Amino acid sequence: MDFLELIQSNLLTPIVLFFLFGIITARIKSDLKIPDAISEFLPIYLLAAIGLHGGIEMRNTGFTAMLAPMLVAIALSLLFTLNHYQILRRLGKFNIFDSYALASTYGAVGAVTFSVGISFLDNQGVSSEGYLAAILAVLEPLAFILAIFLTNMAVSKQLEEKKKSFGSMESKIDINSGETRSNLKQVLHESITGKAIVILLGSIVIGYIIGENGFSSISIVFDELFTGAIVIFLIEMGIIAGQRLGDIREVGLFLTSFAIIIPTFNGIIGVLVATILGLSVGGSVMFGLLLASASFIAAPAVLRHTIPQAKPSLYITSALGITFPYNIIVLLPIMFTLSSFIHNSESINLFHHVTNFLT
């Protein structure tokens, strides 16, 4: 199958096609909501499959298996904030703030995404590493923290400087620096303890211990009904999408392309990457996705608390609105057909030789 017939099979499948049937009644204003108990319910219910699925590889496959795609996404998320910053600041001209949320937003992972990749694989008849579930709740939170601690430098600078400037109003730029600077003990807090993370790695140690003999008890929940929570909750997010597409002429040429752009060249970055370090056709594209996905569910709920001044229609619309839909529908096929390409017997082999050559 060629790219472009895959992204028309993509186009084709219930994931995508009630993703758009949520924009659709969005756009005609239909009355059309999820009710707020299920919208609640879903997400714990998809990140307890997919912890469960990973506790149970981790087992399968021991701890050293994941711990150098572990601490190597780890690195390149950290990497990849830092230069997400110093493209919107230096090249977008976004202020601090907006530079900082947007970078974390865009550096942090997207459950939600994750779930549609899972389900994209398994259109295509292809499985991946399970232990991507642990890397998927560490690099959560990691993004968010780097990006608030960098917010909290950067504003003591300014403080500093203006104390300097300006002496007699020491004490006025003093108040006005508890409200500027956020808590890092307490960011870490809430981003470990949050309702998100909780699940998944309640849901990871809990796999880990049950193995596959257990998991075969509540199969038939969390295997079977897994496509079809997705597809409820893809009508939300089309719902919410639906309603923030008249929000992108705000966000902007420069951002659009940066929602699109950015997602691309991490994704193939972390496909590349995954596929030197050993993973599977598969764990390859989940890997790439987790590098690729923007957050739009824990960036909303921690950069209000954290980062106030940081402009909430930027980041969530860029996310939600643009690169959500962009990844499930165009940037999962160019990662599977590069995937499938690299890991072909001749491709590998020639790739392996030419990152042996480089380094």
Given for the second form:
Amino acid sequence: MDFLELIQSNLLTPIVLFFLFGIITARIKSDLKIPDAISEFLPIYLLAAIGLHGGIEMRNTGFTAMLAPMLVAIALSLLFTLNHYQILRRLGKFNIFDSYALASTYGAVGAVTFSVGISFLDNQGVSSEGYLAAILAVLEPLAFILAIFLTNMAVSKQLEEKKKSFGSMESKIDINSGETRSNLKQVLHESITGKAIVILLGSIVIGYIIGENGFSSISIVFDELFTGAIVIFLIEMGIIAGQRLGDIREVGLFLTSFAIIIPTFNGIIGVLVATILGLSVGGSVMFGLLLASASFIAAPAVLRHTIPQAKPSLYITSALGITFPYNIIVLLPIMFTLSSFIHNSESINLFHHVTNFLT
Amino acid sequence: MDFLELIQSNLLTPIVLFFLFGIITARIKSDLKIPDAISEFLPIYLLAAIGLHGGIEMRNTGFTAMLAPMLVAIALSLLFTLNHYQILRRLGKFNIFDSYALASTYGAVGAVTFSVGISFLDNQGVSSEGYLAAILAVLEPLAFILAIFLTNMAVSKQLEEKKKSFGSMESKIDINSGETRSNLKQVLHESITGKAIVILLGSIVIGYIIGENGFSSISIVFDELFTGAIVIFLIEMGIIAGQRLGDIREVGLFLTSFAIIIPTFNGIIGVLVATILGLSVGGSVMFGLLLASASFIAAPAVLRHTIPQAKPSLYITSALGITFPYNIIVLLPIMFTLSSFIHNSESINLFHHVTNFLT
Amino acid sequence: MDFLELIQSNLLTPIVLFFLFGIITARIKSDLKIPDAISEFLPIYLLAAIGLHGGIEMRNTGFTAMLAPMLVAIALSLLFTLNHYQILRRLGKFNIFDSYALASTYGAVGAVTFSVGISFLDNQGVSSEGYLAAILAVLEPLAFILAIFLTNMAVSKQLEEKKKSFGSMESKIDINSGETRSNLKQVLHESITGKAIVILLGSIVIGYIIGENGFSSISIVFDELFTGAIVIFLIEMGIIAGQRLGDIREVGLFLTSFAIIIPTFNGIIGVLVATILGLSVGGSVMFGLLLASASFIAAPAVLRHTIPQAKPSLYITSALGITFPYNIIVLLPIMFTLSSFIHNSESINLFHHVTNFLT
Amino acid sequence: MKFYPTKLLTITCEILAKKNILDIFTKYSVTGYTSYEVEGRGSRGLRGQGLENEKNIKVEVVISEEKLHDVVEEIARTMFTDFAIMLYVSEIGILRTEKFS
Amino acid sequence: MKFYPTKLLTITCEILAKKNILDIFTKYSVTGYTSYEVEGRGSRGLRGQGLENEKNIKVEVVISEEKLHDVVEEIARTMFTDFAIMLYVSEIGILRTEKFS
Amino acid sequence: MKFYPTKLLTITCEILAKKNILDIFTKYSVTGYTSYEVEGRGSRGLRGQGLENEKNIKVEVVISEEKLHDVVEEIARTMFTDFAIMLYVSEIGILRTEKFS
Ligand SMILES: Nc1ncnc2c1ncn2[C@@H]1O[C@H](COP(=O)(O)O)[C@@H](O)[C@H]1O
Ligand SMILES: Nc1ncnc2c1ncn2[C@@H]1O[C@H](COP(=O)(O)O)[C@@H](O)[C@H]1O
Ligand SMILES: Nc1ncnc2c1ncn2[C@@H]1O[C@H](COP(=O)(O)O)[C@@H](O)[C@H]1O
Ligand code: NA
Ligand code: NA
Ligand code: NA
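Show the other one: the form predicted in complex with another copy of the chain, since we just had the form predicted alone.
Everything in the complex follows now, all chains and molecules, and the chain you saw is the first one.
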């Protein structure tokens, strides 16, 4: 199956079609909507399913295989976040707050995108390494913590400079930097106890404990219903993305390009690096997808509190309205083609050399 | 299986029993209720399932087979709506608003009734033509549009007559007729973007695109869970119908009879016509059910805005409290017996003659 | 499998693990929560599934087998309620209201506990008598009715004594005792039309009518999804239990011990008696579980109206925060070991003697 | 547009107290009310999360001054000690007095 | 902190009347509002249970005295006979007058 | 029945601002509040549909005049520029003053 066929066959899956359907639904201003309780429950369900699945696989493979990919993913995620910031601040001329918010939105990961990726591979009859769910859990809060830390640093520096000019404001600034420190601690706590991470980590642990055997009694709910559940969720995601499309003017040309080029760049790097690290065809795609994805559910919840000065319309609209559709419709097949190619062709020899050299 | 056996075997299905259970639940004033989010989600789910199923079947059969049944259904639906109006206005002595509202409620179709019909046939091991889902989608807004058009006409005529007597009110009336025109346009838009139609048409198209293959990964959700989902939905429908039973006094004897005789008449005509048109046993039953069914979810949403002068207690109570139970418990087996009889017995020859004559 | 293995294998099921996960989730103050609509729907679903299952089995076994266990369960439930009251009032020094409220909370049954039990047995490959669902339905309101009756008696007595001392207050007291009587009638009505009983009894009847055949079209929803649904529900139960853990100080040492010792006592008696009555290994466990379980969903709804003077923090916290976890994690395996032992070992002879002697 | 002054009674309480409140309304022939679920914190801690029965509700009723006093008196007397409950009164203007009792 | 006196208009009505109300707001350039679902009882019986279309909502709008009268007049004229609806006005204090029209 | 005059502060804001508001309450020892989800339109467009984090809430608090000013001042100062938020104050009557701070 060549790339065009693949993008076509990917476009014509229920998941993508129902997502496009949701977008159209919103554009024609239909009153169709998935009730809140259902669309709040579905991400919890999807993460539980992903976690259980990952945990069960990790029981078979052990932890050591996970170490290198995990560390590399962390390093790349932090590097990418800093890179995004430079691009946004220097080239994009965004203010410091919007730059950090956007940088971390794209440095963070998207659990919904991950779910769609799992389903996409399933459809292609390809599997991926179970520990990727654990990497998802670890990456989720990382970019935010970095961005918040850096924002706070920057704000403190600004304040200190002001302090020098207006000696009288000292007391107030002290209060502020006190607030800043407690803020960071709070954010750390909130990030780690955020519902996405908690259900994901919990399910990984439970999957690890129960294994295939224990899973059999609940596999119909947490395995067989998975794709159907994603389809329903993507109707709602499509509707919300469609409502956001109108705001793209606000996002501007620079950010629109950013929202497409950066994921492509990050994702392709991810696929290559994962292949070097020895991940499977599917695992490399998922690794790339982790780095390519932007966060649009966790991001607002964290950023509104920690960088309230940043405009949510920027980071939500670009992540949900542009990057998410692009990732699941276009980039996913691109990365899959790439991963298949470098895993199967002779070019693999090159990578073997690199790997041998590195170890 | 003769008719009495059939009505008995139909009464004793989970769907009908849980519906009766819901009615009893409401009558004994239990606090049992299906949470709103679930009962708002279920019709969306059911229509998606029906649409996907229909779309997949249409992929096999093509569009041409659909044309004649579609046009005949449209014609019958409009004819029946006008017929209802005459009966209600002349025999029933209802005012013009209630007459049009009721006429279109019974000229429109009920998606829930349709779902129950699909399940009923499934239970009998009989299938029906996939394009009936498309006819459902087209008929849904039709009767309303006609009724609103006629109501507006009638109101304009009334106003014009008044205008002649009170010359001074001119300006005001002009505003009103301006409102009327924009109203009709708005109603058209709202009808076509109404959630039921949107999800139904969308799913038909998606089903058509993905076919059996693409459907396999979601068939457990959108096919195997179907009957169970209907059962849960019918508990809530039963509860609501039960709460309405108290209002039947308000409905009166005339409308109560109307709510039973008209569906029977429309349904039987539908079965006969469908048989002539060459539909299968099951298809003819579903065609009859489309014409027999009354709308009780879409109707209030449309009619409250377009004919606000009509009393909702009349059209909701009769459609949901009387016609719906009658249709799924009594009329469905009647139509099935009839359809089986005219399809299997020698009487089929008669129809062949008619068909040959017509073509 | 010996007892320690069993408790371990029971601890490591998805149900128990997700319950523990919920508790941890609450303790670390995560914002994870199952949306209300889902957690309100799940008990309805679970009871419908239990009822259908029970009804189908009763169709095979008939009603007569049910009589003796039903009557014995009623008698034990009433006896236990009185016993709880004595212990709480005399040893625990609780006031009359708290004593009656707690006594009936522990005399009543817990539908969620029952669901977990069914799943536990399923996991062990053991079945239980279908009529136990009917016993569940009958026991549910019983302890409350007794407790309310006794509370009202006690309050009336108190009032009468006061009346003797203050002759002037007569009229007011008469009003009060009038209120009391109408209260009891109302409570009876509310108990019997309470949603848990209604859905349970309704499903039993429907299961009885439709049998295996009628069930097949909905068995995927009402049978195969059962364990997965419980898992999701127990996440929420765990979260709520975890939130309650902080209130255990309020509960005190006496009530904490009560919340563990009483279920153990009641449950073991239940297993022994059921074995004597001839129930199967699994049936005896479920019979014991019925008597061991405390009510934490129905109890507050009834007791807030009928004994509003009692402190809900006491009876909810002890039933949900202590007894429920203890029952499903520790007591269930204990009772299963016991039941297996006395059913299989030679000690069964003893019981045969007793049974012979009694009949 | 002329607005006639009347009273709005707002009651915030635990959901299981609703029945009692509606019963008191019925007793004093107060036929209209509006209610909805809320969460809240008060002297009895945080409410409205977790079990269905632990929710809070608000009940609002447009009511004449005379009935107001009877209703409030009865609620205070029969419910304040046993239930999580809070109430307040405000002045509002309505279009037609005959509609509210 | 200085609070400027203004008006709060509260409308309780059947959910299908919401569109009409928002249309009237648009007509008079009232851009802000807050709304939520409620259940209630009034002259048209108990509402807010059962079918989605049978729910009640409340719509609240902070509004200047002049616009208030136009909006209320139009609602009363066009909707009172055909819809389950109730409204009242109260006095409130806001921080900045320019935000509300 | 005697009603003591006090203040009701009503805040309508985006859901992610709730934490900040509750923190301010805690800072000024305001222990009671009631809150619920709403949808609304204001200067920041339509809110309350779509993503969970985009919802609006209302927070209502019965509060003494002194605390009112501190709380409103702090909310206005720290939150008005960055969040979708609106607030108003009204006069209410309560039964017992000691319950509210
Ligand atoms: N000061 C307050 N302002 C607003 N609502 C309050 C206040 N105090 C209590 N409430 C509400 O009233 C309910 C019952 O209060 P309480 O009986 O004090 O627990 C609480 O759960 C809150 O919803
Ligand atoms: N006296 C009242 N107090 C509070 N709300 C009311 C009152 N009367 C009516 N309502 C509300 O207004 C809605 C419509 O009233 P109605 O048109 O009288 O049925 C009802 O469903 C209630 O939610
Ligand atoms: N004039 C108004 N009347 C009632 N609610 C309003 C009004 N203006 C704003 N709101 C509410 O306050 C929220 C925040 O307002 P804003 O910051 O102006 O977007 C809106 O989403 C509405 O729920
Ligand atoms: Na990323
Ligand atoms: Na029809
Ligand atoms: Na018990």
